[in-house]
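What follows is one chain in structure tokens, specifically the form predicted on its own.
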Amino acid sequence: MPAPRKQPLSAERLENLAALAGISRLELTIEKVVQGGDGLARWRDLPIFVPRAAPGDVVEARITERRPGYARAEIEEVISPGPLRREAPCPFYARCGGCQLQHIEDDAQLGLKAAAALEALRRLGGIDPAQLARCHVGEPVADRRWGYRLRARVHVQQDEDGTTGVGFRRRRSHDLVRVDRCPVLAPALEASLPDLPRLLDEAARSGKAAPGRLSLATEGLGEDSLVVASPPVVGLPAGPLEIELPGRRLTFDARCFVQAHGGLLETLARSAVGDFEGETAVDLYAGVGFFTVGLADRYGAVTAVEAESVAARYARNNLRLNGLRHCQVERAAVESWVDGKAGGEGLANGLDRVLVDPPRVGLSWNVRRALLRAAPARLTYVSCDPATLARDLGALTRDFDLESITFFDMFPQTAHLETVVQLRRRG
């Protein structure tokens, strides 16, 4: 799909760019939130972006970057806060970088993202409005907005002292806030937090440099769920752990990437694999088989494709695992397995079924003309990006009709929402 034309700046707003220039503060009044978390107000008809605003506030803001198009404000004073705002509950919010909407109140931040993701989708898809009025977007879905991470990763920084810190990095910074707690951890990995700088402190003295991240990751959301490392940190353990899904156990460990909300991967996957069946499904950028092994319960024959060469080895032995003999796992990146290039015939024609769970980035433009070239019976895309979602819609609706869209709350306090789209080939 070529990118859309950008229309020249009209005089009014060349004229309020103009006025901007010599302003370095503002009163605002924040209209809503928009994809990415930030608060949208404006000033002169120019949008200008807000972090850590909520629909309602009236703020004192000083702007920080100029745009022909738009401008990036960061709040000086709350003058008068909206209706949704609250003191965040984490005592590091104000400072770290991996929330961005623990100053709005729990129940209203789901509503915020799924209405924005719908506003990107109609803006920047250049989807056929009929198509979206026709598709069924169901409630979105929620589960525990606190203690719910599976994974983290969290850096790691040695001081001339010789002490070393942990934590995540300042919001548009690559400086470290140390942090001792983390209320979106599942419990068990929260409370591993503490105990990290004495068992990097303990391993460096024996002669083992600290990495310079760690990931971490739990089973469950138990207070004694097992945690592992990596790399491995003496007193933590390292290899796999195991999850159980209806009928099915799957493991992976700390370097893989899982669905990261403990409380919502049962319905996440149902949504996703849903009730279609058929002979030959094909599963792109697989990781370890998190939906491969509920696509194997309706398909004759599933390919998992897989670039990652430990989450291939893990989504391999969870097919053992779990008996799935009709089922197979090729490792290689997608962009060239579709074509063919990376053996085998690649994303042939006929199939019954393609599911994709890309990356942020989304599909590259070879994985969408390749789908567009095979054109299966039916293709479910979940995404992590409203955006990137937006922009492979608009290639894929002109040959696949839009189902349905559901929103799930994959990343509560965050700006992120995972979405699962269920489209249909024309015709």
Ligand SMILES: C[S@@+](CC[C@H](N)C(=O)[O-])C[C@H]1O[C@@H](n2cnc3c(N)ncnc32)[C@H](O)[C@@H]1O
Given for the second form:
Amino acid sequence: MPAPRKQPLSAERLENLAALAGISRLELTIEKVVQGGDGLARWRDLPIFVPRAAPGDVVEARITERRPGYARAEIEEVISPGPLRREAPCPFYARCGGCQLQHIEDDAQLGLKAAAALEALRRLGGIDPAQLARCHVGEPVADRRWGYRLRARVHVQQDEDGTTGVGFRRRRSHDLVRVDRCPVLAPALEASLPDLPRLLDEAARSGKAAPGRLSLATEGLGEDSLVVASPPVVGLPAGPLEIELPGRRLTFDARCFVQAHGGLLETLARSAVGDFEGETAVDLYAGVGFFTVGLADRYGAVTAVEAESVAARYARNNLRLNGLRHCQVERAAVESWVDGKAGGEGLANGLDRVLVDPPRVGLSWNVRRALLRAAPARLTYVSCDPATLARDLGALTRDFDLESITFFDMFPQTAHLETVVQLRRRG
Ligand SMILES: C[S@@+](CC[C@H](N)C(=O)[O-])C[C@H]1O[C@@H](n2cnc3c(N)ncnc32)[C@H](O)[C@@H]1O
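Given the form predicted on its own, state the structure of the form predicted in complex with the ligand.
Expanding to the full complex; the earlier chain stays at the top.
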């Protein structure tokens, strides 16, 4: 979670901070979950962020960090559980850093994340509250909460006894938590975990050193879906996978980004592409063309921009595969491309549509400036980080009106949240 905004410290808060310096354990009542997944409690007027807490929990907590405007604490004991708390289903949850919300009932997670994201939009973005109030906030969208994930990056570690371990990073540490199951992974992906150490050991015996990290991907939610790895592992296929969207085929492999939730692909694509139509559209941060192929149905010419060479190659292949001759892929960093520094003319004026789907860091200042300058009739922002989304919308809503915001639970059991925002040029 980004640090809360700096504000002048009141005399009372300074006094409270001084008092907190002499205290290592506190009883706290958790008010709510904030953006990033931590619980928020207050000691006197001081905000204290507590990971793995649920609203209504009363906990005994150990202070781990003291900052001028806030503190952080770890739960030592749950004195009285809040109404949404449950026993985490995964046996690795206490140690593994992959999930943050397994201690909260499945049905409650998305509502808590959506409320925290809306609060981040209000507090961090400086978005005009009247605009936010006018914007339609859609019903949050969820599908299966377990066995959904089509991609995973696992860490590989050779232990002193020579055995190979595969797993995820421990919470707040670079150490490995070895796992032989991970119930958020799609079934075929999860089923591949127990075999990985043996396959990597066999490869090592024949002279192929184990990689430090392994990207795994599968193409569907079936038990028998193909699983591929990158770098390749002898015993697992390495070749392309294919997912289907209505009327479209998309190829990719374990090196590429692909939307993570196998049950929400179609709904997410439909929501982002929407019912709008026109002549010209640009898909920035296009990956293998997940949104490009949908925009292709509705626009006379579509340009997709993607920096990674492998993803851009798949995107071109996917356009060919689907016979989309009116679309093209530019392999370039968006930051250079929009200003015409990647060989082309850059982001043109008069476009009917731009869709952006950046990584967590969001848009750089020059991409925001280029969008404001080019002023497309419609702008769609697909975000996987509400904090950077808030910052970017703060700038973009100077010239664009917010039409709708829809939250998608693409990452159940974790604090991550996907958001689709539809904007329209003002005037
Ligand atoms: C969140 S993913 C979205 C991909 C695609 N829209 C999809 O839905 O599958 C972000 C994509 O942007 C690409 N990317 C990251 N930084 C970039 C940059 N500076 N310029 C262009 N592409 C970038 C990544 O390689 C990745 O494919």
